[in-house]
Amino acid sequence: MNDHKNLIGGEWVEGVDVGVNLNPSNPQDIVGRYVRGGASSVDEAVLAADAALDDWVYASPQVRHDVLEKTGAELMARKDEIGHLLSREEGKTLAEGIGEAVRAAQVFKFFAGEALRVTGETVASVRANVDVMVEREPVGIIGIVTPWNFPIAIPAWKIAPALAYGNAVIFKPADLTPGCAWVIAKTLKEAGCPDGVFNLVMGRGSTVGERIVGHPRINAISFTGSVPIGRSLALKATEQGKKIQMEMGGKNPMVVLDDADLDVAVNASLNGAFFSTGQRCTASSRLIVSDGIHDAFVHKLSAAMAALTVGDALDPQSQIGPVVDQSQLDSNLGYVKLAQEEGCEVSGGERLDGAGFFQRPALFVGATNEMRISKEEIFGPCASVIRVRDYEEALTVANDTEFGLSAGICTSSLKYSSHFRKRAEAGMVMINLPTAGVDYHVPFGGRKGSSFGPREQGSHAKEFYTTVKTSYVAP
């Protein structure tokens, strides 16, 4: 089995160490072998991407298009391919592997279009005869680190934007799932990206991540994972007075009033609670249930939950596929006996025979807002159910967080749902629909401590991946 390696100045490189990919449905099958940077590997990608940096800023927007045009194309053309191994390293079901692969292409087509829309103003100056430009320009070298649940949906919607705008990328992806990520670079070397605008250093977050914060020539740092290690890389990043751009966790509520459509009701919940495993910042871990529909939904869900295929990701029978890996699984098991600790009447949760890390879906019905499992990201197929009386404390259940980066309501009430709306703290906001699953090209982030920075996707991207430049002309 040959070694996948770095892509460093446009050359495959070799690292420090060799990593093996597993296959979380069974891992006895090797998916791959990807070889690990280190810090030194992050300076040579550095030095690649100074060089080729002013060439790509001032190329026509064009060049820049084709680029992206050509990778989204060749993406959507290799979905299947692409999704098969997605499910392989990371545990989605296929189809939902399949499904990120098409939305990692549409993402990169999109921001074909936005490299040839990148506008800016002209002002009228309060002086005679002076001209006032209002433009944006590309803020230089981004450092890019991206986690394991969507591993070729997040990068892409971080590469593709940067590259769109003229900058140049140094992209570290989870050590979990190196493998849809590498093939991001050789789509894009092999799309006609220049030699050092883009390079991948895969390895570890002790080393290569570490690095990418603390290099002095990375003007720029987007992340998406975890809360503690996103805290420490503000502090770090804000230290030096780089730009940065962070989407952490979420608990995310999902609200369920008593003139809501039971069947709608169940269908959102289950989807955003236990769909990708769990495995999602935007999935619907508090399910906020007032007195008249509570128990009719938990004995719905309920039976949903049971009714629910959980298998190898590639069996397409398969509903629900593995966690991704031991550790996770076993983070997992911990809070479904907390949750018994705690008090909760536990539906599901065990683990599952068979040799990959599989999990039934767990439901913790008796949850208050004030229990651990309530309070902590879980990051697994485990959802709280939440007794509440009426409207108005669901809102206040709902917004007792310190997340905030989707928010759930499912109603029949417009006066609830414009209400939730508007009062609801949280940067994205369902009505009638999971707490999971998002559009391309409109913005995507939180608030409170999900999310720093300016928004993901979409026109709105342009506000972290370039800067604004003001001049003034005189004849």
Ligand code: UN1
Second form
Amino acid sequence: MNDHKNLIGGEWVEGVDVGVNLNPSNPQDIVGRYVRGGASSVDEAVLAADAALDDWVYASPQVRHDVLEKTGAELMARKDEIGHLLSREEGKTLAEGIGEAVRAAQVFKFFAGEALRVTGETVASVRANVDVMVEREPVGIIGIVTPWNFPIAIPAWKIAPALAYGNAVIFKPADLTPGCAWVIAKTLKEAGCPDGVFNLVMGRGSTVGERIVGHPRINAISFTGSVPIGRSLALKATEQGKKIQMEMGGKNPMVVLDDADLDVAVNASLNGAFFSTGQRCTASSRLIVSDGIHDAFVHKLSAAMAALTVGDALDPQSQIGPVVDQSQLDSNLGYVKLAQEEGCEVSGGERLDGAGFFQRPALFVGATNEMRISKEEIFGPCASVIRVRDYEEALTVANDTEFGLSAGICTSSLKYSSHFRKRAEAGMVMINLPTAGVDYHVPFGGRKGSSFGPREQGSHAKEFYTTVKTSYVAP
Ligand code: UN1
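Could you present the same protein in the form predicted together with the named molecule, rather than the form predicted alone shown above?
First the chain shown before, then all remaining chains and molecules of the complex.
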């Protein structure tokens, strides 16, 4: 089996050691061998990016458009193969894996168009005979650090805008899922992305990630991952004056009111809490249910959960794939035990037989918002059910969290849904829809402990990936 190498300055290069990428549905299945770079790989990538930057910044936007468009077209043409690789290395079901490959392709195509839509403003000066122009320019070299749970979509929605707006990129994917990252690198190279403009440095966070954040020539860091790592990276990066964009955890509420359509509420909760094995920062991990519908909701949701087929991600019958690895599974099972200790009635949650890291989805009935299981992000197929009296209490509980990424409500009331849309302390509000699963062309991000810095995705991405210049011109 050949090693997959890092891409630095347009060359495929060795790292300091090699990681073996395993299939969580069957850890005997080796997906591939991927090199791990070290701190010096980052230094080499920065030199290459620095050398390539000027030509890229001042190239015609048509050049950037064409690279991104070709990349998007190629990913789309190979969606089945890439989705298969994604499901094999990360464990989401094949349908979810192919869906994510499509999303990545759409993101590249969207930002191909955005490369042509960089506009500025001409403003009347307060001084006579002076023109003022406000324009956007690239930020420079962007360090991109991504998690394992969306191994192609998240890299796509950071890399595509970075390149569209004329930046160079040093990209470190999660050590658990280098396969999709390597496909992006190869596709960009073949689409004509100039040497050094895009660099792939696979490796560990403790070496490669640290050096990306610490390197003085890197101008900005876009990170998605856990809260503790995000916070520590943010401190180091801002100390150096780097621009930062941090997407971290969530403990997203899904409010279900008495007047909700029961099927809509159950389906939205089932999808939001458990699909993608609950490994989404947008997962509905707190189901906040009002008295009148509580028992019927729990009954129907439990039955729907019990009917879910948990199994090999590549088996078309599977609706829930494995947990990503042993340590995440151990952590999830620890939370199931904790839910019992905290006094919940637990349905599901057991580890299933099989070589892979399979776990049945878990519902923690009788939870309160004060319990640790309702406060801490579990990042697995586990959800608390918190019973409330009415809408007012539901809203208070929904907002009583250190996070603020996505917030959902199921109701047929315009009054409550409108009120919730305005009062939910979250970056995204979903009405009669799961808290997870977002469009690729509109802003993504949260508030409070979930996110820091400008939004990702859609045309709002330019806030992070460009910097503004104001020019005063006297003719
Ligand atoms: C989605 O819900 O469609 O890491 C996307 C995550 C998020 C992406 C969620 N950044 O789970």
